[in-house]
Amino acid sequence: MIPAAFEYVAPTSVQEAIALLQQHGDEAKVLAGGHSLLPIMKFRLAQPKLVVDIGRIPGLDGIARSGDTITIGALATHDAVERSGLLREHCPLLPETASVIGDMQVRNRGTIGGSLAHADPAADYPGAVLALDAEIVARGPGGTRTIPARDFFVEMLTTALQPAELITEVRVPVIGKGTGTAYVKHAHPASGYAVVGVAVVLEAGGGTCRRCAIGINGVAGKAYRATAVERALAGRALDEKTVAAAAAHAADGVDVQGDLYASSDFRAHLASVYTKRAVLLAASRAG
C-alpha cells in the first residue's frame, strides 16, 4: 500500500528535532532507520502529517566506552553494533542480539534506538537491555534525564518517553569476568520476529548461580524479567536438572500472548525451553 500523504523534514540537531516534535505533537512521528514506522505507515495503521527524519543528526551512532559503562548512540545501527569490537569484548550480549534481528538488508539501517522506542514486544533488544539493566538517556524540552530500562517498557507499543522527547543514547555495563551472557530465540519463520527470545546475564562461580539476570520478550505484551527464575536460581548449582526446574518459570506472573502462530499454552512453553537453553548457554561461558 501506499502512505498517506506527509511532510518531511531532517533536522540536523536534537534540538531542532524537538522543537518539530514539540510544535507538531501528536501530528508529527520520528524517523531513525525507519524499519518500524514506514510499514505500519504503508498500511495506513499510522497516518502522521508530519515526518521528523532524525537519521541525519551528527553524533549519535558513537559507541564508546567510558569506565565500567558502554555508551551506544541511538543512530547506531544493529549491523554496527553486532560488528562492535568494543561490545564484543565487553558487552558481548548486545552483538548476539543484533546478530539475529531481521534479515542483512534490515540490520544495515535499523537502529537501536528506534527499536527501543518502538517497543515491539517481539522486538529482540528489549529482552537484552533488561537484562544487562541498561539506562536508556532520553533528551527532550524539559531536559536530558535517564530511565532505568526496568521502568522504560510500559505496555504494547508504549514507553516512558514523554512527548517530544527522543532516545539519544543507551549505556550498558562492562560485562566483568565470571560472568557469561546469551540471547537466543525462537523467530517467526515469515518476520523473523522472536516468537520468544531470551537474554541471560550470569555470574557463576564453583557451578554455582552467584547473580542472574534474563529478560523475555515475545511472551507477553512487553519485555520483562524473568524474577521467578532469577530468584529459582540464585546460589544453585548450574547442573541441567536444576536449570530446567527453575525455568519452568519463565512465565510465572505474566499474560502470555497467544496468535495464529503460536497459542498461549505453546508460547508459555517455549519460555521455559529457552530460558534454559539460554543459562546454560551463558552458564558455559561464564568460566
The other form holds:
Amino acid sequence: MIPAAFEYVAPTSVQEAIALLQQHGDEAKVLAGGHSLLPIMKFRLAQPKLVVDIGRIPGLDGIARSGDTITIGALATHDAVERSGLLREHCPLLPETASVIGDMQVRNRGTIGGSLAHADPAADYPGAVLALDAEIVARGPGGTRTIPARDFFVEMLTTALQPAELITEVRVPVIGKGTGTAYVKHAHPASGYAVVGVAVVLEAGGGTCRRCAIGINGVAGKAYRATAVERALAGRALDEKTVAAAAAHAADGVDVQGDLYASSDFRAHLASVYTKRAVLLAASRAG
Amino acid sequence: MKHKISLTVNGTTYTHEVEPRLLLVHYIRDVLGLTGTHIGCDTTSCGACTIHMNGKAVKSCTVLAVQADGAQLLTVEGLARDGQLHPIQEGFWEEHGLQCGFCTPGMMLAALELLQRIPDPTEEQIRAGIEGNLCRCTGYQHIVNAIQYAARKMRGEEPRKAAV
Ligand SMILES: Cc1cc2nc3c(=O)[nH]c(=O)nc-3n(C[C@H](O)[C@H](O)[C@H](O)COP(=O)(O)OP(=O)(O)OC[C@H]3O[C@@H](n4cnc5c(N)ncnc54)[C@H](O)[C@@H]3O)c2cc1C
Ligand code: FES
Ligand code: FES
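Okay, that is the form predicted alone; can I get the form predicted in complex with the partner chain now?
Then the entire complex follows, led off by the chain already shown.
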C-alpha cells in the first residue's frame, strides 16, 4: 500500500511549522512518529497535499522537572516515556501506560503528542492524562495556550486543537507520597489497543480514600473521567467490597461503544471490573 | 517534488532522490536491492519489515524514506561480520528458530534490540520483546530458544543448546 502523492517539508522550528500549517490550511497534515498517520495515509483514508514533518524540530522531546511539574515534550516517544527515570520516580502512571502501548517497534516511533492529537478513543494515554489533570500546551498563530486535559478531548478523533496549532508539551504533576497510581488495560487480542483501559490517581490515608481521579479510555467515543466512581469512593474505606460497589458506576452516563469483539454490555462490565482492579492496585501503591 | 536523502545502511552511505511517499521498506528493497527485509502485512502488524534505525528497531513499512534522511540503518544483511554469523543468526541456526524463514530477518532485528536492552532476559521478557513480530510457522518456542542461545553467546558464555 502506497500513500497518495504529497509534498513533504521538514521545518526546523515550531514557528516555521505553524506558518506552514497556516498557509496550507486543510491541505496540510502534521507528521510526528507517523504510527497513526502513515497507516491511514497508506489506506488513503487521509490524502494530505502537504506533510509537515515536525520530527526534526530540536528540543521538542525532552522530559524535565521544574518544581512540582514534569514537562514532557510532544516528540517524546512512548519508549522514552516508559524508560524515563524521572517519570518512573515521580509520575509512574505515564511510564506504566506507555509500556503497554503497541509493541517495542511502535513505542520506538510513536510520540505522546501524536497520540493525544490523534485522540483515538482506544488509545492508552488519554485516560492517564485525564486522571493526572495534565495540561496540554499548544502553540499556534495566536501564541501559546494551556489546555486542561479535561477540555482537550472533544469527541472521537477530535480535540480542542485549532487547525494551525501544535502540541508542544504535556505537563503533569509530581506524584507525592501517600498517592498511588495505576493503569490497567484489557488489550484487544489482535490490535493491542485498549478495549478498556483505566488510569487511577488515588490519595489514601488510614485505609481510606482521600481523593481519587479515574480516567477511562476504550469504553466510550472519547476518554472520560469516571466522576460517579470518584464520588462514591471519596472518604470511603478501600476494601474490596466498597471499591467493587463504587466501580459498578464506571460507565454511568456514558454512551458505551460496542463492536465485534466486545458488545456494549460486555464492555460496560469490563469497565467496572478493570476500574475495581485499578483502584485496588493504586491503593496498594499509596504508601 | 523529489527529495535528496543521504543515509547509511550496514555501513555504506547512499544518496538518492526519492518521492516523499516512498516507504523506507520499498527504498531498502527496491532502490538498494536489499531484499532480506520482508513485507508481510504492510499494516504495521507483523514486524517482518523490522530494521534498526539509529539503533532502534522500527517497522520500515511505516516510516517514509525521507524520514530516514541522515539516519544509520541496520538490516539483516548487516548482521554477519567477515563471513561470521552474528550470535543471533547462529542461535536461529542451532535452535531451528525458523521454518519458512519469512519472519526471520525482522525477528532477528527485534531480538537484537531486546538483547541490547536486556542481556540476560527471562523467557517472559523475550516473548514481550518480540510481541511486534508474528511467526506463522514455529509456534515461537524455538525462536525463544534461539534468542536465549544468542544471549548466552553474546554474554561470553558457552552457548549451550536448549533441551528438546
Ligand atoms: C501496530 C500499532 C499498534 C498500536 N497500538 C497502540 C496501543 O495499544 N495503544 C495506543 O495508545 N496507541 C497504539 N498505537 C498508536 C500509536 O501509539 C501512535 O504512535 C500514536 O497514536 C500516534 O503518535 P505518532 O507520533 O505516531 O503520531 P502521527 O501518526 O505522526 O500523527 C497522528 C496525528 O496527530 C497529529 N499530530 C502529531 N503530532 C502532533 C503535534 N505535536 N501537535 C499537533 N498534532 C500532531 C498528526 O497530524 C496526525 O493527525 C498503535 C499503532 C500501531 C501502528
Ligand atoms: S510489513 Fe511492516 S509490519 Fe508487517
Ligand atoms: S518461520 Fe515462517 S513465519 Fe516464522
